[in-house]
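Listed next as structure tokens is one chain, alone, in the form predicted alone.
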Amino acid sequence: MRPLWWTQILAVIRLEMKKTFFARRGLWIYLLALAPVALFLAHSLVEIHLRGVRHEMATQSRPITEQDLAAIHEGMTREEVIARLGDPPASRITMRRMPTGPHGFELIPGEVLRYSDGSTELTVVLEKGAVVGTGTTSGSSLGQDTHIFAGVFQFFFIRLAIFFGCLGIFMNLFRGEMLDKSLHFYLLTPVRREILLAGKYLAGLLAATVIFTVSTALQLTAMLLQFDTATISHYLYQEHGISQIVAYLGVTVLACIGYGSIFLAAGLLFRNPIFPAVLVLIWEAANPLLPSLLKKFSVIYYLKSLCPVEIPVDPGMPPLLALLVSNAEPVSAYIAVFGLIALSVAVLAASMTRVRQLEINYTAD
């Protein structure tokens, strides 16, 4: 490529950066990117609070072991529970209404006792002085949270946040200029239209990559916030946490590359962004049902193969959700990266053919 073309591409990028990052019509993209960050931050703060409550309960009673908590069962009397666990650090009186006839009911007094060994909380439900139910709760583990993160990343972040974020960024690169009646200023300059398209695409890609990779990093930070240093260190260095983080950031970048090229082309072909957005969304969602050849023309096909944590399919999971989770025909990382980039290059090449024929008619737009 000629040095002049690189200079022109950089000039277009500089002109587009402010419009791309600070456009009023794109502020919702930041909210979309920050939504999962708020979700994981709230989850961590709640877990930190509950961990503090369990620890406080453990200090207010005599030392209790996990075996003590497991020894409590239905049928035991209140006195037997107290003899085994001591006075409860937290309790409350309850009254349950039991129907005795068509128009009558009986009030049954009860009590709820709460104990903790510092990590697990036991709830004991008593009625008429006897145990009628027990339940235990404990804090979430890092292993559980990594699977939760994988689910949020694949179902919300890739399929919705990045998808619609790229729709908002890349569709406006040309369509937004047409709506603002300013695209002709670019077309009147002595710059090849292919260079203009490349500069706009790279500017949009830079903006999308910064917004969504920062979001991914903040999500991971918020998820790990609730755990101690030793647990985080073990995850990073013993359970391949660093490679997972790098993989998530890489998938985010590739998602921006793939969806960015598609919506840039859609902005050149369609006046209304709703129609291509719905069409692509349906195509991506239907990917598990497509023949093997057609799967390769979908961005999500390659992204799912690159996600580092596989979401387990629960037997009770709804069939449609299980179908979206499953990846019956995964490909290697090298093929996935090459295939996604090749797909994006092909779409951009088609866009360059279209941009050469682009004519501005603000009256029609």
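For clarity, every value in this text was computed on a predicted model and none was experimentally measured. Positions refer to the first chain, counted from 1. Superpose the two forms; the largest set of C-alphas matching within 1.5 Å is the rigid core. Compared with the form predicted in complex with its partner chain:
- Once the rigid core is used as the reference frame, the Cα position of residue 52 differs between the two forms by less than 2 Å.
- Core-superposed comparison between the two forms: the CA of residue 108 exceeds or equals a 2 Å shift.
- Once the rigid core is used as the reference frame, the Cα position of residue 93 differs between the two forms by 2 Å or more.
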The other form holds:
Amino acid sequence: MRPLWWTQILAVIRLEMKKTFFARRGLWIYLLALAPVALFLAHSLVEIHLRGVRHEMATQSRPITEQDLAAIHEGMTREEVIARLGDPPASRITMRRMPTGPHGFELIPGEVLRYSDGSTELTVVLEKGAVVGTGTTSGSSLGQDTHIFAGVFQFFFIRLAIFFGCLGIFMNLFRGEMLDKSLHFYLLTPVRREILLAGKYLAGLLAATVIFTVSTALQLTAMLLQFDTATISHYLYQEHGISQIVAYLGVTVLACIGYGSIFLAAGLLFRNPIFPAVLVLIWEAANPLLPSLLKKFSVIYYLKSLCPVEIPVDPGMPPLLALLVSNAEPVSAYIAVFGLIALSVAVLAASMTRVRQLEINYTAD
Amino acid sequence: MSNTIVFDNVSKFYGDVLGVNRVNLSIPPGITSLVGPNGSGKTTLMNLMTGLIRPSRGQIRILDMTPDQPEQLFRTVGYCSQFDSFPKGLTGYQFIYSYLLLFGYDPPLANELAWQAIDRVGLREAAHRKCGSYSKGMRQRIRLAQSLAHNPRVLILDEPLNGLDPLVRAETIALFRSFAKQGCHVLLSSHVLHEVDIISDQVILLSGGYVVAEGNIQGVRSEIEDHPMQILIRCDRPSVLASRLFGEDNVVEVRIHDDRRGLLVKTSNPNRFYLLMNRIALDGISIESVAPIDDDVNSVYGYLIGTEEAVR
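Since the structure above is the form predicted alone, I would like to see how the form predicted in complex with its partner chain looks, so please show that one next.
Below, the chain from earlier opens the complete complex, with every other chain and molecule after it.
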């Protein structure tokens, strides 16, 4: 037989499910969660299309290699290029505006000859019938894409999508019902307020976790969509792909646990969600600048240590951005998981004290 | 175990604003009405009893339980507040059933109790419609059903008859009476004073956050000494009776009724006056009826608080 407190928690979750998953005012949370999926899907579809174009070009003429392209020099005529490389399978006429004075400009006619070796596009740029440059364009590699994914995950998905998504879900658990004047129905049942808080938190966590882990899984699927089976197998089994995927899903769940607890507490303390959102956002963004002790009172501090792929710091990167990207004081995975859960439990314990003192005064709220 | 609801020197302040002040009450089972104009403290007392707000001072005990023990209190207490709102998207049935699950009832029992409550307020046909689509009267009834679905021994109802049509109003009053007959507490607030007269076993009169009187309404009336009681006497010879009454020292005023078939008498001592009427009846004047006309809640409230507030 189930203990009473667990039955009551399940009953609270049952009541909250519809509100957390299907509320009309929560539609933007789905959009936020699906935005990076759309980004990676669009990227993959474009790459698949370009790969098809390159392959088709290679079949339409002699496959041209980078060594062939190296033989092309500036100043060569179109005829000389075609004599060496053959007729291009594709070309594009261009027209460049070149300024000739403060108010005038000259139109420079040009042409881009496009060749391919099947995987790389090689281009010869001509202006006024003479070569002015050459170039190559390769499709993105899985290595590059995992770094792009890491950047999107850390800077958009965790810091914005999950952050604001949890704000929308968890702040509404109490504050939304105060605005709807329906919270008193809960408080007039034989449920301890701590149990009510736990039930509402778990309901919010379930919704946030499902929405955002599904989003993470879809983002990873969309990212891998453009690669062939052999490349994917190599990534999964030879390059720790599986552990990276598990780590991303785990970080997503932990982000929901951490931000969920903070915004549940904020919903009990603040009437207007903007104030706590700005406050926490600034606190999280300023984490790299904080003293070592204060860093530990931040969700992003632990999450950064758990992200499986480090974002490469470009030497030309502005110092402030480089500071945000780098993780100066990483902690071990065990400490990060334990620290984040301990932080969340502490915030929830403080919320329980608040909810015990909660009074219903809808007119003031 | 005590069978009363006790307020022990309870005060509630909303910042600088007084909610209720120094309330001392001991409410026995039966139907008790809280009477007073808007802002007199009726809802504050009910919210204090159910722990929705906390007293600034004093203690409240409901059948020996305190409002900060919800896990015990709300197995005994049901509260139908006056907030006309519902959790979004629920039908009438889902509204009652879902909150019954919070009591720890298993689903079949919760289902049975939900339908019992829905039947009590006569909403079976509309039970699967969303609460948001209900009329004001239906919303009032479904909230009433939700508050009594777990068969509480203490039913607290804030303006429960608001928005009900006369037939449903009568049925609802009968429901309250059946609860009271079973030895339950039914505590309701109302500003419709004639209704309170009909329903209540006892009244608590409130004004400006203070309890100004409590108890049986006739008992309260008899304690108001600075307003002589008004009595209407129906008789066949009103002028003869009037001359007979003028000599009595407890009779303050005698007027012949406009229809000339009775007398309006003001007396400072109703008990002595009723004894006098017995003697007069024996002397041969035919008296049809003797009835006080100002021992209702409206008059009592007017005497205690002032006519303007009583009108509300």
